[in-house]
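The chain below stands alone and is given as structure tokens, in the form predicted alone.
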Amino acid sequence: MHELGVVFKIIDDLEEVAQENDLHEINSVTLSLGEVSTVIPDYLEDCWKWAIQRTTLLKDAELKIETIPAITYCSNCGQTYETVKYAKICPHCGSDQTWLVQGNEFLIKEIEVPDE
């Protein structure tokens, strides 16, 4: 389970970001995570929810996940297809000349503080 190391990284970056901006408490932070990004998202919470309690910069804090469609374009036909229910061979043209083009990103997309 790699989620455990990706929620220290996830606090390690809102440390920093809460020193820079003068930061005692952050309520919820949203992340953008790709469909195909390898992070299992009920997995990613579960660490969440451990990792947490350990500081008191995000000691209650909400974690929201929007998801990010896998998308693959295909350079044979142009078109454009979901990747996680076609793979990698494309259902317009049958070619397997395809790339992914978004849905395996993953990325601090808010940070919400108090009002103060």
Contents of the next structure:
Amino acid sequence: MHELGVVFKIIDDLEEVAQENDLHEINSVTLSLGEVSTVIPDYLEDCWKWAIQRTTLLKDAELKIETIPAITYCSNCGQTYETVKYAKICPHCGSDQTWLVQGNEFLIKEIEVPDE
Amino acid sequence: MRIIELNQSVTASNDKDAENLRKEMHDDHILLLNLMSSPGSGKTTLLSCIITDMKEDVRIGVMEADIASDVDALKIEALGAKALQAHTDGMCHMDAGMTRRAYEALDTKELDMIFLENVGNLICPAEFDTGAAINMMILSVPEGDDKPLKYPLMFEKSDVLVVTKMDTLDYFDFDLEKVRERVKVLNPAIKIFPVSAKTGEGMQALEDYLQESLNKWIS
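Switch from the form predicted alone to the form predicted together with its partner chain and print that structure.
Entire complex below, previous chain first.
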């Protein structure tokens, strides 16, 4: 639902990075997106395509999305499991004392830029 | 072509803006509370009750984030509080930048407490720090006691949970103890206040908490 706002935020951050590194063009942007980060990749890509047209820095930039799988840890039995498949209840022992280890990340991992 | 590694969080710049705004409002001696809830949870009614009860001692302002309407702000102003309607232009949450613009548009430092009524939904507002000192979530009895299971992040990020419309408890299948249990698993430090703005039940405890928080913030 807030993918467009997120895209604007990424563009702002990259404008800052560009200024610090004296960049005038970015060829691609790689995001690391957790599986349960509440951002929907398809919507993100649509918003991206629309928003970058309004910039010069990112006009032709390709968006690459890497997914980080969601993993939950059970503090009762000490095992981990796939969050999306089993949610809050541990499939090994049935406990609800479980915590997300990874999967809600949302990072700008790297950018590709022309050689100096 | 060369690669520049960044590994920076997408919300990092918002976090920085929020931290700056929080510091500034601390220097201004104004306590900002970010109210988050579903539409129809009784935010405006709850605020009206708080304003009526506390306005003798505390100067209260309200910033209402709505996608497009100004009905609520008019209601609040009629009670004598300073109100501002901040349109989010269709965005589903307030971020620190929007909150700062609303704060500047209020155009006064002659306040003690400002309530930011965030956009009515339980997902996006939880993900963006507004710069508020206290995040307050409102859950009404008719919404059901299963909300902590469906929207865990909102309950994790909130400092306070106000359960509203307690006067309707007899008509709904709502178990307050279950809510307590479910919420405490997600967020052991959260404070829970069951209230009814209609009958006044529980309002004193909530208002005492607000007064104490304000005293701590400005001391």
